[in-house]
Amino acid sequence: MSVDTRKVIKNGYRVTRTRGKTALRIRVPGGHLETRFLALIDRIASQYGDGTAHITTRQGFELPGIDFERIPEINKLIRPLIESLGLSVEVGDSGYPAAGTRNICACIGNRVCTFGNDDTTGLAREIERMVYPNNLHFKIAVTGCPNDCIKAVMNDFGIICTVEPLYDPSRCISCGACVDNCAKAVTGALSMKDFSVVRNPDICIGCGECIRKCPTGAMRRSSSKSYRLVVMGRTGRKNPRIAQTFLKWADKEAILAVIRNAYGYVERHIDRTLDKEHVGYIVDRTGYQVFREEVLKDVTLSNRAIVAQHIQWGGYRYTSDAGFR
């Protein structure tokens, strides 16, 4: 059967080591869905598969041993799947229409979590109906708090949800609880002075921490949601790296903004003999200024929200592994 692997893998499917199959990659938009659809997946993977399921490292689900003929069955099949994810494209009979900018992942944000300090999984899908479909290779994670269970310093756009801490003195016993928790397992953001609490905001990260261990309520929740955006983190053959802080204390609009015009910044700058460019090496190549004004363009920062001037990249390069020779 002669096959247009190109085509194939635009629709949602792999390309496999076994000769004649291929394998269906389902995207789980911020980790959450429906569990009705379980019966669907195990119908597809048990009736046009080999049986099984693997879960991705990106919340999603691959079926494996599909026979290329069968394809479009199935994407007949998925089609109520898809409709429930409320992507803004025409769902149709045909799949889905493309898989370059990878799932939104998120961890289970504050629907369940103590830490969590926003809707990651509603985020997470707003995110997917602005940049989905699109060719272009992207890895965007929401995180819930800056304890970052999802690793979305290790994505090319990650969203940690924060909150501005607010101190009602009136309310404060000067207990100390807030500044102990805060030495031991944050970031020591917080002291005493004169029996009341006084906030470092230049090393204080938005984990909400305070907020959750004072007694009498004397700390509590901005009514503004915050975020911070780091970018450029990855894996990969070349230059494993952590990301770095690029926005901080910034609004929802501003981050889906910057995420919006990164997109027309690889449009612009990628390297299009390779089959494709990771848009961090797109950064290193084009340099960080240039990246930081295409992407804050026409971007309305609040008066909290802070850029970084300037990014220093670490991570390591195989070649560097002297110690192994």
Contents of the next structure:
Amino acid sequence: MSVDTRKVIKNGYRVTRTRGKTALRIRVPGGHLETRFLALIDRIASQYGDGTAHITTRQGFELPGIDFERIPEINKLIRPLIESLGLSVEVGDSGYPAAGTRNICACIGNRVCTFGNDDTTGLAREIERMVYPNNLHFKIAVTGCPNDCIKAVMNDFGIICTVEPLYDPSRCISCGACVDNCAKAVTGALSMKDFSVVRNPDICIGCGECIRKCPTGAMRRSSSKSYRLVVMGRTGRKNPRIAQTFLKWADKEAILAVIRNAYGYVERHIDRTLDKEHVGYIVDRTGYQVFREEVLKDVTLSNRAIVAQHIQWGGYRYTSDAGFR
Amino acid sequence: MGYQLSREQFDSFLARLQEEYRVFGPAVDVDGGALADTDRITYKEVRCLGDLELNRKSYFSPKEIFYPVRETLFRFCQGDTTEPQIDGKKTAIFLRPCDINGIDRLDAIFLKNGPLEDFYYKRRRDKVRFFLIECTTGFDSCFCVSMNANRTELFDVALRFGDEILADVKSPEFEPYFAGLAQKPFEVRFIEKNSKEVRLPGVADITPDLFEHELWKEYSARCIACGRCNTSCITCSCFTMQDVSLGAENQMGERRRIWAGCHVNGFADIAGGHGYRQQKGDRMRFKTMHKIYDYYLRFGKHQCVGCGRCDDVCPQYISFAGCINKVSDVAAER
Ligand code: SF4
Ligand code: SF4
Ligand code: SF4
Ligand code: SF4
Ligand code: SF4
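Got the form predicted on its own; any chance of the form predicted together with its partner chain too?
Every chain and every other molecule in the complex is listed next, the one we just looked at coming first.
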């Protein structure tokens, strides 16, 4: 049996532990799927696979137990599913055009969740259309607020939707609800001075909880949206670590431009001797300053946006399992 | 006198009105909601008919227009005190019958509750004129009919909005604005039945043992003391005082008054650290009794006018209308 495994993998299928069998990986950008596609997923799984679907950690479906020969047939069937992504490239009947850049994940966001500062699914789909298809290995996730339910901090690029609270003292009844909550459940960025609220912008994380708690609308949302971009979080065999903040209070255009630039940065610095190299390890090699300079090239930052001067990623190194020696 | 106006005529009427009045009405505050990408309907200055939101109820009541959330009463500097001037213009408010009745309930508290009139309230309130928005269908949470607050005569002009606008101009102050417009007899109608009906307990059935009743416990468990039911209520009138010193030597300062709400922590705290009504259920009882019992004993009308805003805004889905019905059931049982 002859299978070009590299080609198959790029097409969204996987080499599995059962020889001769593959598994189809279905992308669901933003983790939100029109349920009409569930019937299609069911049909492929029962007709070509083993009648099961695995819900992946990246919010896709993986359908195992498929014969490699059936790939062309299945690619025809999933055409509407791929077309629903609204990609700029024509895919036709050839299936997924790439697999390196992983499904863009999102928490449920403000379509449902009251904490959500933005429509995370919408943003994830916008990013999907911007970066996919691409064979470079990128993990990107969008989370609606700093609760980070999607675990954006475990991604190469994690977008945390934030909001800048605007305070109107003339509407404030000094009830302290915003101050108490920020102190107990967030970062303690608020304090009360002469019955008015003072916000420390250095430690405010833009969760928007003070706005939700305010009974008079004295705390309100700023009209423009803002985002925190955390970068180079990962799991893996060397040095799992959570992402660190690269940009605060940036606008959407800036965040998207940085991610676009990051693809060029990887193209320039990737170690071609390896089968694949994750962007985080490239940053480890070039250093943060090179990364910073290259991804910010031609990016217009708003006055409010702040860039990290230095980043120290910590994380865990398996080679220093000191506690076991 | 009744008049009929086209929408264009109404807009030019509004433009002329604004020369002498600050004109307020329910309007959309785009993205003004506490949750992202949500609007809030609120009382704002309106310039034209298109600014008025006539299909959705406002989140906050119009009381903040003449009873500010936070108001500096006077400033002092050593021996001198000065009272801040207020805007010289008069105020025109577009509002529904429940809210006019609600303002009547506020008037009783500020102007007819004891020998003194509240100066700060009165000086703003005297400038207010009412433009009644005819309301015959109401909204899901309204129960103004049950509260006998669906009708009012206390308007200056009553309006029916449609393709044409009909106006009943009652106050001579506004006749000049309508001179020359097409006359058409128009008598405003009032809603006669809300989708929500509330059964009020008989005043005699409210006895002290009701205060200890089990029914309040539910609210201790559910209410989070956020105060939205107070801040959105057209008839909540409570305030507290704040003295703030401005200069380094405490020679200058100001005294403010700000809204207070009986559900909010600290409302019933007293000197020495004691606080009444620590339990949220006790606060719910206190509010309920004020709204449908003791205000009535004093003024002969219920304080609550059934605008339903407290139901609309409660994050815990606590229904005040439902609470009144529960009290009635319990009172009737005994
Ligand atoms: S947005 Fe969040 S962190 Fe900032 S002040 Fe409000 S509650 Fe605190
Ligand atoms: S929650 Fe609102 S009203 Fe209360 S102290 Fe904070 S800003 Fe003022
Ligand atoms: S208690 Fe509720 S229904 Fe009654 S006037 Fe106040 S907000 Fe309206
Ligand atoms: S006691 Fe409560 S219900 Fe009564 S007016 Fe004051 S805040 Fe409103
Ligand atoms: S709005 Fe609801 S939760 Fe908030 S204080 Fe009023 S009853 Fe309690």
